[in-house]
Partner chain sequence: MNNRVELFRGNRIFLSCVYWAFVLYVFVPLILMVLMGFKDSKFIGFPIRSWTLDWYTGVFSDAQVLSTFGYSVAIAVLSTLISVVVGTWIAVLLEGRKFVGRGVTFGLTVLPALVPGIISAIAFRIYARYLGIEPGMGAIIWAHAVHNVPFVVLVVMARLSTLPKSQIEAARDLGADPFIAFARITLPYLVPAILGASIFCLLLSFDDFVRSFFLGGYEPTLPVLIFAKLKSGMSPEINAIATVALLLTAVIGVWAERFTRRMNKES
Amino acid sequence: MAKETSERTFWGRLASWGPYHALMHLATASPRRQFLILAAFPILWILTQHLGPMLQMLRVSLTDAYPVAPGVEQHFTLENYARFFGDSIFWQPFFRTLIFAGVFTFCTLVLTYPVAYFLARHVSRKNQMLFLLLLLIPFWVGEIVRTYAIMILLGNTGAVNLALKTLGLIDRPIPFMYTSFSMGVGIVYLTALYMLLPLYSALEKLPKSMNEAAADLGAGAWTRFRRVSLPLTIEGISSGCTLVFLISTGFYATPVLLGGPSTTVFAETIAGFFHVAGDEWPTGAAFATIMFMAALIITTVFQKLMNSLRKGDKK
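Which coordinates fit this single chain in the form predicted in complex with its partner chain?
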């Protein structure tokens, strides 16, 4: 009876189709074989597509010529790395990028923490999604379009300057554009969401009773924030900051459009090696590797620091 009904469906017919049955029998002969069949493709993909590009970049960074011209022999060399450490012209954009990324990450944190706090603690469950969705809408819009929006906001004939002029605060427009300020506004604008979401989910998990208990014991608003909310959301802060820092170091179009000659970031330096003839690729690859390593080391140290802070607080 059961067999009859199952044979009428597509799946029933598939299951009793000879070649499929034989294939399945072969594939599921042992749990080990079954696992290998399931795992082979994902592992292969991850190794060749996720790890491959990074390893190839590292390899190219250690060669003296890439792409290799016919008749030329490729040699392994550390020359490309030496070029970075040997010339202070490259250090400047490098350290500027790291400092900017750090400062912008901190600004994003300070800006979004109260917003996340408000959403998680002062908005009813029913409305939370609505309030959050309202903030998500602008973040669906792409990087270039939002960068352009900031250009219109901050330009010499932009909205901010017009507003200040109308209020009679200034006579001549303030040149916001092509400075580290305009770049900061742009990058914070682009990354705010990546900070907001981890903070929100950390704050949402925090039981309301904790704050109330602290208030009953006489703690003021600032003390409650410093002694209760802040230590208990360190995990969210840590992951939000890591994410925003990594993203900030990788921006290319935004610094090009919003920054000026005095704000050149390392991304522009790296890109320069790929716009010209091919033999600069190894240097570009080496610089990208240096950038990535530096960003990884900084975020790892930061996370370790935050972790020990959390553990220290629990004692």
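Computed from a predicted structure; not experimentally measured. Rigid core: the largest C-alpha set superposing within 1.5 Å between the two forms. Residue numbers count along the first chain shown, from 1. First, how it differs from the form predicted alone.
After superposition on the rigid core, the Cα of residue 41 moves by 2 Å or more between the two forms.
Output the form predicted alone next; the form predicted in complex with its partner chain has already been displayed.
This part shows the chain on its own.
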């Protein structure tokens, strides 16, 4: 009790202290100043932890050597980018990555939309947080552990093959592993959360009265979904697809563990340059920049397309 009284006395004295009061008044004098103070740390974090490394990668991609050996002069060059455009051997994993990312994003959307719809529209509000928590539990485990779980599930002696054999559907194990299927299952599993949450957020905001009104006007279940629910959740679909696509283009460990020679993605090509001693780091940085810019352009076009669809629905 005495400790709480002394703490209240301390903070009371601090609040009435002239310099402190003047400083607080200066900091909160205008809404703009309040915003700058609140946003200072997030902006600093973005600049140092996100934008900074990207700019450094861009700088390295424009050099002929990195790290620079003692006594060696570093020169700026565009040869690292020319290497990608001049050698078609790098194009296959590059376009394969973009195609895989697009297909896996669509699969994730198709698989998670019904889950988000059921959770937002058919589960009582008091139980929604419990269901969300149950869905989030697997994501408390690291990416590598979850990838190994998929390997155990799809292996020749894994749960899927054992179940199919027990049911008498197969005589020999189906080789699921080290194919585009196993890699797709792993990536969809790892990115499902990033699709589920934006979809749930968009669906949860929809008033149920709109579907009820459509039903009263004679619209069936499919018509209500196609004409009411789906158009009003375009924003959630756009956000979820953008997140999943960008994340899918950068996966490295999962394609290495679950994929095979025919599923090599561009991240593995990039990593190969960083694993080699010598002056290959600038090439790897250039290829990473190309992948980032390509993914950014695709998502920008996708966002504009979705925005136009949303504006068309509003009209």
